[in-house]
Structure formats: C-alpha cells, structure tokens
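Next up: a single chain in structure tokens, the form predicted on its own.
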Amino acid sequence: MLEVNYLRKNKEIAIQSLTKRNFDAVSIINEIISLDDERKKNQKKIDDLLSNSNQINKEIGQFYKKGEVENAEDLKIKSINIKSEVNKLLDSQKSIEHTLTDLLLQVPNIPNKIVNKGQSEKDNVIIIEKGSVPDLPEDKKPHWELAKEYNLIDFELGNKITGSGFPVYIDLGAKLQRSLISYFLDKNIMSGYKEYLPPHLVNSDSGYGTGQLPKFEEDLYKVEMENNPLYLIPTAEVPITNLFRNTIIKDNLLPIKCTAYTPCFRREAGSYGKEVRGLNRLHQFDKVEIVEIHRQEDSAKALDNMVSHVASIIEELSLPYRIMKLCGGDLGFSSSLTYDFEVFSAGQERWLEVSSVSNFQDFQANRMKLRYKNIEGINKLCHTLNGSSLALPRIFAALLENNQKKDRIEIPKILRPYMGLDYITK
C-alpha cells in the first residue's frame, strides 16, 4: 500500500508512472488525497475539543473547591456537550479512515524507473537467454504422455479424487518430485537462507499484508470459519513474509534471508487446452520459496543477487533458460519491479514460466507495518523481496521432456544423489 504523504508530495510522478501499468490513477489519487484533508480537519476538531474539555475540567474542579456548585454544575452540562459532539466525529473519523484505506488498497504499487510501459507479457524484454534446447527424436512426447508411459504421475487418478488439476505422483515421480524439494531447500540454505515451515492456511490479515486481498480473493481457496475466514496460500511468500508483521526490526538483524517449501493453492477457472495441459496449470502444486527483507537501500542489490541465485539453481539442472523483464502491464499488483524465468520445454516447443523474482520496495512492508530501527534510531519501512526457487510442475515438465530417450529419462547429474539412480526406465 502506497503512503498518503507520498501521493501528496509526488502526485504527478505517481500518476504518470502508473500510466505503465495502464492504471489511470487521476480520480482515485485525487479523492485520496481530499479525504485525507478532511481526516485532517476532523481530527483537528477533535483535538481542539479535547483540549477545551480538559481545561473545563479543571475549571469544574476548582468551582467544587471553592464551593460555586452551580457554576460548576452549568460547565458540567457544557462538558457533556463537547463529549457528544467528539463522539459524532470520531464516528465520522473512522467513517472517513475506513473510505480512505479501502481507496489506498486499490492502488497498485508503483513501477520501477526501469520498466517499460506495456500492456501484457508481449511487451516483456528479453535480459538473457541461455543453454541448448536438447536434439530429440522426431517421435518425442510432451510431458503428460511421459508421465503416463513412465508411471510417474497419474492426472486421472487426482481428477477421481479431487478434481481437475490436482495430480497424483507416483513411486519415482514422487521420489523425482521429492528430489528437486530437497535440491531447492539445500540450494538456498547454503547461499545464507533459514528453511521454515509454515502454516498452509493464512487469516485475513496476512491475506491483506502481502497484497492478495481484498484484489485477489476470488482466485484463493477461502475456508469459512466463524467470524475469521482462513485461506489456503496462494506461495509461502504470504505467510513467511508475514511472520514480521507488526515487527520493527534492529538494524544489526538485516538482511533477513528465509526460504520454504509449501504446497501452493490456486484457483484457475476457465482455462482449457494445450496451454493449460498436464502439469502446465494446476490448482495446487508445490514450490520453494525465497523471501528476504532488506534496508531500502540495499533491495536493488538485493534483486539483482536473487535473480543470479535462481538462475545458477535452473544452470545445475542443464535446462535452456530465459529472464524477462516485465512491462508495466504485466507487474504483480504489489510488485515494483519483477524478473520473470522461463525454461524451453522441448517436447512442447514452448517456454513455460518457472519463477518470478520481484522487489516490492516498501509496498508490503506499509500494509505490514514491518519497519526497521537504522543507526540514527529512526524507525523506516523495510523492503520485502520474493521469488520463487523454485516452482516445480513446469520444471518436472521440461525435466522429463528435455531428458526424454528412446527408453528412459535421463536424471541431471545434480539430482542423481537425491534420486539414488541416474535414469528412470519403463
């Protein structure tokens, strides 16, 4: 969520740098802003009879003591008065609090200098672009064909149980599934990450720290509880980064590095097709996670080392990658600046999206109110980062794809030590 002060001091420069993401922001900055000026003048009501009200008091006392009780008794009734005319504006104050924060949680963050505007992921810029795509055979197989002929996943078998989009792993397809967790998590530990393991399910609050809600909360699995509604998370980037809400943090604990596996949940209605096709689009998957929160101005860095961090983890699996950078209509809501990565699945002839590494500045951290102490012992918003380390469907897609041979799947050398073998056969 974006600060009052800062649409004060930088309504232009906000209004124009999101016309990147297509968002006339004119009417609802505008209306911010005066409803701000309104909460200001209320409150200053209410502090001026405060204060009158106070003195009041003092004046009743004395009256008492010097035995005018009628005197005292008419300043009674004017000091009733004055607290019934500061309850009806606080009523008023929170009224107008309410409008104003429903209005800031519209508003999505603001793009970094560097993104380009654009309207969808046409518009995105190719940073690099890197590896061979494999030379298979005319016959080769996408992935689903694959899992079947090799027994690894049985996507029937979940759409029995669940429904669509929620596949079965089996025997070496668990163990493969398994292998590339263990993989990510002991990746990320060794470059300075703690492993957490935390709740799957998330209340409201979390929901809205991190952005998802109140904008996203039809694309949530929503558990209905009595007067506190829980939600299946969408990444572990919602409940890791919101174990420090409500949190300053001393400025001797930064950067703080964190790193999780999770089942991931989301819903995907209205989607069919090839695109969309066995492991390609599914309503719960598996991730690892990387979040990291920084001083404000250490999260630039701090990017562009996640961004290598991810890519020398895709470089290990040996499989053809590309970052992209996002345009303006393509950013996460809650996103500054986002660096998508794409690995060539060659069964497919297609690139398939495997994370999203972003820096959201202080987007997060304002909803959160997750600050840090500096040196001076002022208290600043921190910077929250996330990426993913990584999404696994499509990188078990492409891994199968890409290692297909004419009777087996070979392993990466790097995950033949979590696999205990080096090929899958039939």
Given for the second form:
Amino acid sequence: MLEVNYLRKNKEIAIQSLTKRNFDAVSIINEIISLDDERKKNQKKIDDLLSNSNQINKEIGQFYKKGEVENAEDLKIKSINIKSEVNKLLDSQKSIEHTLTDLLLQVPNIPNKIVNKGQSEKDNVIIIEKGSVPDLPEDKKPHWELAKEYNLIDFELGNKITGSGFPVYIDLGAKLQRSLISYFLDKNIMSGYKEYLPPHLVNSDSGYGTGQLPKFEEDLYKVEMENNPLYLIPTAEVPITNLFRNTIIKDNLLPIKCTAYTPCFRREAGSYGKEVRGLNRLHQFDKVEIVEIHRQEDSAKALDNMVSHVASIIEELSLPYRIMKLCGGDLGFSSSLTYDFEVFSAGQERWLEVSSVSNFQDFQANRMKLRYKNIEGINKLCHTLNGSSLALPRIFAALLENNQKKDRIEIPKILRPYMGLDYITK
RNA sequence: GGAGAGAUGGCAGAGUGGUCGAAUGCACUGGUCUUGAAAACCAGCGUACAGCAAUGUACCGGGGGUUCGAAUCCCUCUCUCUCCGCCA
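Based on the form predicted on its own presented above, generate the structure block for the form predicted in complex with the RNA.
Time for the whole complex; same chain goes first.
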C-alpha cells in the first residue's frame, strides 16, 4: 500500500511510473487525494468539537464537586448536542476512511526506475545467462518419466490420497528432496540468515500484511474456523515477514535476514496441460525462502546481494540458468523490482522459473506498520525484500533431466554429502 | 473439553467513574561528576492524525454499549495463565 503523502508529493512520477505496469492511475490517485483532503477537513471538525466537549465535561465535574447541580444540568444538554453532532461526522468519517483504504489497496507498487514498460513475460529482459546445457542423447526423457523409472515420485498415489498436483516422494526421491532442503538452509545460514520454522497456517491479518489479501484470496487454500478463517501459506514470505508486523525495530538491529523452509500451497485454478505436467506446477510444493528487512537507503544494494546469493546456489548445483528482470506488466502487485531465475531443464527443453527475488520497498511495510527508529530517532517504514532460495520441484526436475545418463542419474557434488550417494540407479 | 484468573507504555507493575496518556521501578538516551568506567545525581524517554508552530485529537488486547464524562461499569470476540480431563 502506498502512502497518501507520497502520492501527494510525487503524483506525476507515480502516475508516469505506473504506466509501465499498464496501470492507469490518473483518476484513482486524484480520487485518493481529494478524499484525503475531505478526511482531513472532517477530522479537524471532529477534533474541535471533541475538544469543546472535553472542556465542558471537565466543567460538569467541577460543578458536581461544588454541588452546583443546576449548572451541571445545563452543560449536560450542551454536551449531548455536541455528541450527536460528532457522531454524525464520525459516521461519514468512517465511510470516507473505508473508501480511501479500498482505493489505496487497489494501487500496485511503483515500479523501480530501472524497470521497463512491458505487457507480459515476453517483455522481460535477460540480464545474465550462464552455464552450459548438457549434451544429452536422442532418447533423453522428461523428469516425470525419469521419476517413475527410478521410483522417486508417485504422482498417481498423490491423486489417490489428495488430488492432482500433490505428488508423493518415495525412497531416494524423498531423500533428494530432504537433501535439497538441508543444503539450501545450510547455505543460507552460512550467509548470515537466521533459520525459522513458522506455522503453515496464517490468519487474515497476515494475508493483508504481505498483500495476498484482499485481492488474491482465490489463490489460497482457506480453512474455515468458527470465527476467523485461516489460510494455508502460499510461501514462507507470509509468516516470516509478518513476524515483524506492527513493530518498530531499533536501528542497530537492522538488517534482519531470515530463512525458512516451508511447504507452499497454491490453488493454481485454471492451470492445465503441458505447463503443469509432472513437477512443473503443483498445489503443494517445498520451498526455502529468504526474507530481509532493511533501512530504506540500504535496500537497493541488498537486492543485488540477494540475487548474487541465489545465483551462487544454482551454480553450485551446476544448472544452466538465466536471470530475468521483470517488465512492468509482469511485476507482482507489491513489488517494485523483481528478478526471476530460470533453470534450463534439458529433458523438456524448457526454462523453468525457480526463484523470484523482489524488493517491495515500503509497500508491505506500510500495510503492516513495520518501522524502524533511525539514528535521529525518527520512525520510518522499513523496506522488505524476499526471494526463493530455492523452490524445489523445478530444481528437482532439472536435476533429473540434466543429469540423466544411460543407467543412472548423477547427483551434483554439493549434494553428495547430504545424499550419501554419487548417483541414483534403478 | 470443564472450572477459575487475567490482558495497562520496551519490561515489571499501580490505577475500580472526572484532577489519567496514565504513578513507581527497571531498561534506554543526554548531561554533571571521573584519567576512563561504574556508582550517584539531573533531565529526557509510547504511537498515529492535523498544524509552520503553540497545540489539539485519538489510542490502557479487538469490537460494541451505558454515561455529560470510561483504563475503570456492562456485553461480545480474541489471546494468556492456573487446575482438571484428553492427547502426538
């Protein structure tokens, strides 16, 4: 959520920048500002009336103390009149504020100045392309065939117990999954991230905090409770970032760097076909996430560091990859700048997105009132960032496909200590 | 699941209808003192909105109510603690 004051001061830049997302902000921003003017005017009236009535109430107290009941009675009537006037104003103030928040929640984050205009992922820009595609034989296979052949994943069993998009990992498949999780976490911890293991269900306040609610409720699995619903997390970003919701962090505790492994649950309604084959798109998948909280002036550099960090993980797995800078049209609602990582999965001959690293600036922080007290003692909104390090299924797929040999699948060196194996055989 | 107690500033903890945005202690920040530190003493020390400012307003877990006036009384929700039961 953007701040009204920001929009006031930077109206033209904001409108201009949002066109990069193909978002026409002219009328909504004007409406927001004029509504906020109205809000201020109304609040001023309310405050003045209340000030007046506070004064009167004090006098009533004095009169009672002195036993001058008559005088007190007169003032009571005055006070009641003021009160009814205040109540009227309060009602309209509530509806103004409600509308204002509604409008603000509809405006996406301002794209960073280095983000280019674009319609869709086709307009994303390749920043880096690295690593070599393995030389595979003619009869190379996609991962869903390899997974079956080597008995690593049973997709049908998942169908039976839950539904499509819920694979069952078996034996060395399960162990490979666990090895990847451990390796990713260890790697992150070595780089200064603190490990968390958060709940996998969150309340709606948390959903609002990171921006999944109210706009994207249909993407989430919802658990109805008697009073308040809970949501299965679509990413660890939600519980981890919300750990810091509604807090004021001391300057010397920044930056905060967290990592967490969690399963992620996504409805993915409307997805079908080749795109979702095998591990390509699931309703439940494992992911290790990194979340960082920074001073405003440090977040740009922090994003670069996160990108290098994620790149180094993929390189250690010896997977060919590329980094894409997302164009305005492909940018997530809350993000101001996002880099996507894609690995080349040679069996399918496809690029698969395995990580998305974003700087949200103060967009999430404003929603969740996450602030820090800077060295001058002034409270400022933090900048939040996060990224996958990494999403497992597509890494799993690429590892199988790229490392397939005639009669075995090779395990990358970095994972061998975790697996206790150099390769998987039938 | 049953019975009871409770939720106040960073923490601890007073406050049961007006003088309370809230005592006191600790923590923290600045100063005096000191070669330096500690101790002691002095001062400051919540958040948001409006305003150039003075200042005004709101907030004592959330929401609603009673009252001229609510941290304080009533209703409700959430959460925490203690005891009993159940349980990985």
